[in-house]
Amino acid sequence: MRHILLGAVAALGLTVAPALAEYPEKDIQGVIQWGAGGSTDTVMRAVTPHAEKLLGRSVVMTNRTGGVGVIATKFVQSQDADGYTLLMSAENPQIYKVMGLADTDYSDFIPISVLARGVPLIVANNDAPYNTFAEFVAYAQANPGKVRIGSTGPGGVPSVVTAMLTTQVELPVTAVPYDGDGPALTALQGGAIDVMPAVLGAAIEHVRAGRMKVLALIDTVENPALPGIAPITAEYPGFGDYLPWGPFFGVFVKKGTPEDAVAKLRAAYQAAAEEADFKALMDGRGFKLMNISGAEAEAFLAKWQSVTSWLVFDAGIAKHSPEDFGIPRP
């Protein structure tokens, strides 16, 4: 009798006993590295309403700005990994170990999508003396230090940019700093600063409408935004062993995330970026698509902070070198 009461226990107990829930069964929350309005910040906010749609839940996006995406980055890391918080987030962590920042990046992570990648170019005041990169070249080195270029700060994209392409030209400028690239741009226009290295996206109405020229597409392929523009690659190939590089936008989880959740966020964002809202707004923005994940991300991620790291170490802008964190030479 007692092996028959225990029987029907346990009978009972798997009767009664709760199946394990489908991810996700409640919201998720959506953390932007950047401030409203900003570059990463409408990517998200573009993708993710048809990620939200497959999903079946809502993402609550926030922006957690301050420390060059430090705080947002720590925040997602000191949560649950359960899949309910993601990182929304650009191709800053990948530099924090050797610029001193944090003691974290992508390998904390995982990838859910490297949605696109921005592409770099030179841009010069429409009175600059040169029209060709040739030309601005030749133009600083015959006057050292008179050229004036626009930068954001150590591991801002301008000075990444300047410090490759000093690995193949001498390039004796005078770098003026500016809080952004928008104020820099703002300034290149009025005549303050000469030239500026900056991200297709952020320049190309200036350069449609004429308040700015295109020196040097920093790509090893044209680019439709730019037609008629050579990639720099064209007269300089030894910028491919660099290229293609440019800033980049991803979303990510704390690695230690389920699979089910890391699959049904790969799968929603994988479809949302191909919508075709989406993919106009990366045209029109200059914007290369990339949609990738997993070891394709992964592999992307790891060059990008190779090339990236021993760029700012060997131009003397990084606290650490990347040989203390294990990151190869490109």
The other form holds:
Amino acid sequence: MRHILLGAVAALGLTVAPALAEYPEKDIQGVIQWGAGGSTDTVMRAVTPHAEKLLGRSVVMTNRTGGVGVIATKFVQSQDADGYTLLMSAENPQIYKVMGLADTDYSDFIPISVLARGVPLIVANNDAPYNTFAEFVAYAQANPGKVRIGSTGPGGVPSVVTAMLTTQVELPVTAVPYDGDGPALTALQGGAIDVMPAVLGAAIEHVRAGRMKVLALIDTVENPALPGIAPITAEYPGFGDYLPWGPFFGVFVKKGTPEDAVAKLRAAYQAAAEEADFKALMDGRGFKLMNISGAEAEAFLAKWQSVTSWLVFDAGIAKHSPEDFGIPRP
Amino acid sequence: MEQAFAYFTIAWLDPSLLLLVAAGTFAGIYIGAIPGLSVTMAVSILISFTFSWEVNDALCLMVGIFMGGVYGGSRTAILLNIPGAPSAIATALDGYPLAQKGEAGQAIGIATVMSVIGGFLGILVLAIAAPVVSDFALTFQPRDYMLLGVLGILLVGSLSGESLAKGVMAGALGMLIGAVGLDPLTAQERFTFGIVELWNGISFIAVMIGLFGVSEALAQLHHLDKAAVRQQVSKIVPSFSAIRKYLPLSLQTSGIGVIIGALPGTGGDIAALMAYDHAKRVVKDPEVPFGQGAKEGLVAPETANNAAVGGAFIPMLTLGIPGDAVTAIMIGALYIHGLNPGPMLMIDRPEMFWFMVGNLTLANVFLLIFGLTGIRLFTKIVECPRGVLIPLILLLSVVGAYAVNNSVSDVYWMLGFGVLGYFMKIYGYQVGPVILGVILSRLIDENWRRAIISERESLPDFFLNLIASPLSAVLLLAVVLIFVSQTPLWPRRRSPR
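Same protein, the form predicted together with the partner chain this time rather than the form predicted alone?
Everything in the complex follows now, all chains and molecules, and the chain you saw is the first one.
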């Protein structure tokens, strides 16, 4: 009996093996790390329909939120490395180790495409008695603790930007945590906080309407969306060590996924990200299109991890030293 | 003005848009009625589904689903005691007792008409006062949200049934459940015992389905052989005089709904509960006591949660700030379709505002039509033999709990809370305060701490600003008055009955 069963299994294996070469032979599952309506969700739901056309199969997307994205990341890791489960995620896993959130990061995954990067800004309430970054720093130093700066919790983008600022200038401010940059920017307009480090895309419409003012552009070059605003490196070249820096979005598969599946997914997502309407969306939301994969993406991810891990560690918000995980200082 | 009217009627005059609003509203009613399937989920799936469509088509469908879904939650709340959505929790409190008396048809009829009235009032405020209301909503500081939360917690008094002590106990349990997960401010783990699945807290929908639906199914097992209640199906549409009688109350509760809906930190669920509490306070002599099938207890939450829809669009269309979870996703949809929702939207795309107002109005008209047809068929559900109905409720509960996060652990939570709710019922504890505690614990926790951090941890500054700001002072006064009015210090004007 056992022999017959084994024979049957072997026969099944023989018939399945050639079919596997034709990736994808069934629908693909896309696991979005953040909730519906967030920027990760919007980006993934905009790019994936184009990729589906090239793959010839549906990519069924579900939001699996929670634990700063750890739950989705761990879920994809628990699935087979067969290319049928995609992790659609943001920058967060790169600091899970130092923040003590999880023992994984993107070195356990293969980047299909790092799609785009956000550009951080420092914006302020219109009534604030300072109009430039230098004036803001002087005011904060003259009134220690008086300026309330928005944050999204330790390890969030605003906390990293604030940590970056404090490497170059002394900044005695009070950080007030919010649920995300959206609620924090709302609070900024209501005067509950005075200053907020936010990504350009989240703030740009409010800036255009004159409801908040820009103190600094945290980048090395001027941005077409903000003509006339000099990058922060013009006045403080020291920031050049960390920049360009920003939150990013990408599609990943588990390490060990077969080459042909990775190649097909890469081709599909790379072409999808070049579609005109996706580019327009990225421009509209103020993201820099990157669309990189392979060694280029891995180098970007490694640099990002090194810069950010050391920033949060030096600012005292990390639980573990990057040294423990062999992350080199930038 | 003529221009505005032309934009307003875009969807009314285009047959395909008209059909999309109708289809959306129809689908929304059923999505809303099934616990676990939420409008938020439906709209986010629609983003990829409608990706290649024209933006107007996509928006018509989404608006229909939003309007229909908020109303649809009342269906299962009335018929099965399972609120289809958090905003229908208060509806179940008086709706289900009505169904038990054989008046499910009338209950659905009045819920429908009142939802539509609330919806229209919300849209009216959106149309005439959007900029004023959104500026007002922005002035709410963390301490004001905290006071709103405290005001909400006082509702425990209305929801505790036979014993206030038991109500407070249940409310405290709810606040404990709400505290589980990563601390929203510092990301510290609270009551998680190192389990990653608990980082996001216990799914509030799973708690709701368990405490309401499963516990009711378990309680019904005691009367398995009792014949089902015959439902009267005449007089489904409420009479004009009945509507006129509830009109003053519905105006007040719609007002509550619009404001709470327009606040970026609160949504239809809190609006409906606050409206229910308001009704309980202002309606002195209901024909039937609250909690046993008072019509006022249906009127208040149903007007408020549909008025909150119009409210949620106020900050979204004027400032690009979402008023609730659904409008947050719609903002994402606008981006994908190449628009830039923000304060400039009304200048860049002036047609968008009136187009949306027109869609909402249209969806509300369809709501009245679809809501009032098919009630007879729906009430048949309650007439099913219990041996058929109870397994169906349990199945629906399992599917609903799983669908929220595609997570099996939510199903276990749901079952666990079902058993807990069953024993709570036996020992005279109400489940309403638990849900209230879960909803409000985070609002109070976050905003109290945010407020005190903003004052650089100085208590004197905090209390000074509490009195110095007119808005905070009014809210504080409301909290104090409601509290004192429940104590012996309050002079009783009415003679005891």
